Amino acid sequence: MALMHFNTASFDEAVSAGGAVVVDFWASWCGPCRMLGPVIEQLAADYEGKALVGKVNVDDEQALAMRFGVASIPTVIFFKDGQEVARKVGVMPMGEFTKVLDTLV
């Protein structure tokens, strides 16, 4: 399964299923979000079968963004077994994300 695009229902289902889940909170009008997009897509490819990687458009899913206190985008939240375990805000190199993911898978 490649990169997921979550709405509230699919997000809740994915996170509650357990395992490692990475979620990029973003918006189409956000320049830094667009810069981070290829990194998130690469993570989805590299960790296929090991972690679920997805995106939440904060314009479409405002309640979900509020639920997790997303005040700046891009915000990438890492979940393990349904619990938030790490958060990265802003554009960062791939290594910053793989360091966290490698501890979860």
The other form holds:
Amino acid sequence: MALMHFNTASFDEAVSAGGAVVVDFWASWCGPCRMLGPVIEQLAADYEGKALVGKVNVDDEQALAMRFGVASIPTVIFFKDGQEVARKVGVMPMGEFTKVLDTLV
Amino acid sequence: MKYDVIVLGGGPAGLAAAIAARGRNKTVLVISNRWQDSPLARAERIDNYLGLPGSTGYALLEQFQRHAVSVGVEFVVGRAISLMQWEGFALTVGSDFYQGGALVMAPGVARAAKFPGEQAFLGRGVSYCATCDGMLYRGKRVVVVGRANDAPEEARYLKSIGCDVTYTAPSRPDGLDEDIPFIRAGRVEIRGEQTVSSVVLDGEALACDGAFILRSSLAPTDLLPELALDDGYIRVDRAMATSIPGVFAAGDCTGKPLQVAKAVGEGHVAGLSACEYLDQQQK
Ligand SMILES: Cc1cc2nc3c(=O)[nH]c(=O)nc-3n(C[C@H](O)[C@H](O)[C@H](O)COP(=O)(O)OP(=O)(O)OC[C@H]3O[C@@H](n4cnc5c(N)ncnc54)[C@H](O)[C@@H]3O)c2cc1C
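Which structure goes with the form predicted in complex with the partner chain, now that we have seen the form predicted on its own?
Time for the whole complex; same chain goes first.
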């Protein structure tokens, strides 16, 4: 499955399934988020079948952003067994994400 | 569009690099704050720049700037707040980003040290980007720590989207809205538990949910953490190459002497080296 675009329902469903899930909290008015976009897309392609990679637009899904106390975007949160296991705030190279993801899949 | 060369910083070093790269027919974008706000524009008299004794810094810079425009250098005015290596280099200004194949760092020297607590709470209440994170603070109390000329505008933006804004700076800036409370303070400390809970201004704690710290520049290693430094300055070789392939640096950011002539010479070399790097990549 390619990159997902989560709303609250599809997010809850994906995370509660228990596998590795990566969620990028972003918004269209955020330059750094847009810049990170291609990296997240690449991550989705590279981990196809091993992890679910998706995006949450904090403008549309304010409640989700609140629930996870997202205070700065982009924020990328990693989930496993329904729990948050790691979080990366800000723009960073692909390697920082794969380093975490490789321990989860 | 993707540029051949992106130059960060529109002082003498950055402009010299840009002009050198245009001379090799590369497309060049300079990302910088308004040139009128650069430190050189404040210099009353420059007596040691070859052939032009007695110029004001402002006049010199204006002439450099005009030269760059005349050879087709493009400009984006604003603060670059993040940088990413991805198919070359990408830099963010506000809600836009710009891409290039090679990068010349010419941001001058970042004069301000970080405030206590700033690094620890970065992304947990401390933000450098009002456009990015403002929406997450709607209906909350935020403090704008103004250290850049455009900070009053950003404060107005935060207020307009529904943040409860207080502005602090060592002196009241021009253009700050009358209805934004202002606190005069020089010393700033960020405090909190999991996230920011207060900002301490000259010893007085002010409860808040977020602090927007707005400076005119970032330390080079905030943009590129892997960049090797020597004594706090960017490490370069004679070709002005840094420790990261495709990234070159010039001017005050590489070390002493902090002078225009040295910045221009280094900028020229950095611009040419960036072109050489791109030509090598092509092969
Ligand atoms: C008062 C004063 C007097 C001086 N007198 C002399 C003199 O007589 N002779 C002499 O040779 N030198 C003098 N200097 C020093 C001279 O100004 C510097 O050596 C020279 O300007 C360095 O050029 P630069 O291009 O490396 O950096 P700068 O001129 O500092 O230019 C860097 C530019 O990049 C911008 N920038 C940085 N980071 C970012 C970012 N993240 N996003 C967007 N823009 C960014 C900055 O705002 C700045 O406009 C003087 C300096 C001052 C302050």
